[in-house]
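As a starting point, one isolated chain is supplied in structure tokens, in the form predicted alone.
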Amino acid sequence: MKRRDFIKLSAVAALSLTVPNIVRAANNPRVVVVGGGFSGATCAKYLKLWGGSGIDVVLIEPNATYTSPILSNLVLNNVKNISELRFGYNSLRQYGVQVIHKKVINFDTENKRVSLDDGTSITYNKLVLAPGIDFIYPNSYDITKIPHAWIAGEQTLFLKNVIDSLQNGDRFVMSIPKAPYRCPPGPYERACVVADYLKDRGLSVEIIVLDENADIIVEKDSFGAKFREYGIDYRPNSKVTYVNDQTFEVTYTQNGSSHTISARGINIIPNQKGGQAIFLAGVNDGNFAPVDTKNYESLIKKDVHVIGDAHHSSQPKAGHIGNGEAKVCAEAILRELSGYELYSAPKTNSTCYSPVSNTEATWLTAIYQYDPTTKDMKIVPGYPKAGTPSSQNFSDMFKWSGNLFSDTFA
């Protein structure tokens, strides 16, 4: 298919001039992408790379920089500096993406309009939502006292300060939310990194991990072995029900019994739901947005696509696969706007490296293919595959993450 044929997109009539404060579509169709993480930024970038001058792409993201959750646990043990994980959006502008640093306050999906917090609105032909995650807290407590550090940035630095303040004989308690949540191996990785870091500092700190799941949900053999090596007290089926930010106590239920423990350091990773945008747009069914993963279009509203952590599918919620979902979505949108038939069998790949110390990492990978019966992705036979902890994996982790960072933000 010739590129000029592929981007031969239909013209869209401008709205009436009597409508105030609206950025109007010109001759090109416009795709508005909400959210500038791995999924949103990748989708905006590839829409312009593949669509060229035949399409207008607008990325709406309130923050001027994005901090990668990938590798953020390595900030806790001084392997990485938080500044190395921060990315801006100037490269997307160079591709021709219009980047708007405003907050979305409402969606009119019937009239295809997005309202911003400065009083303006912008129209679209296709809307892509990539708002990431939000939290379901067990109770109202102060996260500036008890961090989650599951959205990287200031919370990561706060958690590092908590860990650095620990002394001999202290207790550190962290929780793991009920799946699905962002980055399945991430909490287990964090527990290992923290334990290794405290050991290297010569500290004896009791580490308790409260996992709401019935068992370690990914790479059980590798993480289980490391937990035993580090002496981590792992407690499955443990649901956090109350967090006291005054007494620094955590109440949880385990197998029907309630327990309360205190700790000098606490890291609660709450249960999760899709970002606010899916609820404002009315495309959620429960905590996440159901989609047809052939093109990631909402099963509730036409011309609204949801990618990344906020949608509901069989795929994990993670940056690498979010990057892949974004490309499938971008290609499908360009086909639809061009009048071409959608590709019938898209595939995605989920790969993740997890550090378990300051020198070793594991890896996990899986391939998914579209199942037209369920409109969902189905894992390809033979997957997932995993690697055991090694220094080679630790080295490869930075090549993998560097390629992902570049593909998304450069």
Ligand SMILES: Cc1cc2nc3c(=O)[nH]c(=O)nc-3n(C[C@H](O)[C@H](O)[C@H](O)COP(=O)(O)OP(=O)(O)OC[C@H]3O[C@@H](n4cnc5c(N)ncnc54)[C@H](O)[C@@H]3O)c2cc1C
The other form holds:
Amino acid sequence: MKRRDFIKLSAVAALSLTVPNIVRAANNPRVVVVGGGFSGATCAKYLKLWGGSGIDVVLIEPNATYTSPILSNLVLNNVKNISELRFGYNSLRQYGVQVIHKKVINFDTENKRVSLDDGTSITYNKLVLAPGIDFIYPNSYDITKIPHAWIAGEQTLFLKNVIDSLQNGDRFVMSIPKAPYRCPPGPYERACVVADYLKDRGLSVEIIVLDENADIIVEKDSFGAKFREYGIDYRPNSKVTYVNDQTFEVTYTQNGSSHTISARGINIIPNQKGGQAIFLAGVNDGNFAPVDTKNYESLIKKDVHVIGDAHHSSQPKAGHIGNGEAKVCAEAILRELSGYELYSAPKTNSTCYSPVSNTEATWLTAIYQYDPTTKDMKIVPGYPKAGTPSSQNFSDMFKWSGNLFSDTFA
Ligand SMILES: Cc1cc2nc3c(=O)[nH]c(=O)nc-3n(C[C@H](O)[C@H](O)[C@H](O)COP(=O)(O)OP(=O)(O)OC[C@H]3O[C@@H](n4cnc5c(N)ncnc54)[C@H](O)[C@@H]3O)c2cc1C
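Can you now output the form predicted in complex with the ligand? The one shown was the form predicted alone.
Everything in the complex follows now, all chains and molecules, and the chain you saw is the first one.
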């Protein structure tokens, strides 16, 4: 709330002075936002909300509807229908954002131009990249046979079918990627939700979790206790090296030795990198894009900003904080276009609610503060804070997610 109040106040203060300057320009400055997920949609919305008629905002997103990965594990156990997680872009249009349903296939950052997959191109004064994640597969296998379900939509429904087809005595194997990856608690949450769902259906299914990390990386007490309660076979330091989509076998290494296990149900969540756009724009350093988190401008190319899961910083890759990064970025871009100094001490907040059954959830939250020395965000002392599984948290989860969904898409 404090951050939101600040943003409103500072934006109003800045814009009451600055918007007239923008309006007087012969041509409005144009900001092109690539990707309409939690970070991109928020950034486009707030650029227009705060920038008003003084700025042109174009959002480029190939899909007419966005499916939220947040709460998508609850589709697996029938608590949510996937249609409840789908959002369109008409509200953004009503704010004055020009939404184009195309994919960006090339960038000319010298001449400030992006090329779309219909052969057209569009110029920008400022470019915001919010393309989410892409996967680093251990080998080439068919994801229509072995789902990741880490980008929500068809993959979520496919994984649900896999889980619904399991029978007594079957084995379900899922893998957890090496950090950093999208939503640190998400895979542990998924293992719990699936175990609880299968138990509720009266099925005895062996569940093996292969974690490439050395230990449960967040909320160890809560997830560890639930894993023991559900009888989940948790194997740390387990790196998936080969997935066989013909024999339904997974090969992994653990502490130097190689093992192969077969399973009727397999869910591989591969290692991750930023969406292809950051590579096409040449703003990646390794798998993600380094930025100055004061304004999310690339440390490699000027006037290119990267927010959400595709950027690299100390912040987690998550939708709630992506929404916050987007507002910091939008406000900074408006200041820059108006010739004002950047706000020097932005703060962001991350929150993840994790269902661990169809009635209980836990949560994890942290606040981050800009550190001018490193140009990165630094966790505020006293954080992270975590909850414990409860039905109260389960119901709070829907209030929290409802607020986040409407702040982003409504
Ligand atoms: C099971 C699960 C549970 C989760 N729970 C939580 C939670 O409790 N709290 C939380 O904060 N986060 C949670 N997350 C994480 C959250 O969903 C992601 O961190 C968030 O979606 C990232 O937002 P983004 O905008 O960076 O990327 P995305 O939401 O993936 O959006 C990227 C968009 O860019 C578009 N795009 C990509 N390439 C191009 C291109 N070339 N041209 C145009 N458009 C392009 C894509 O179509 C997509 O719409 C969860 C994730 C999962 C999988």
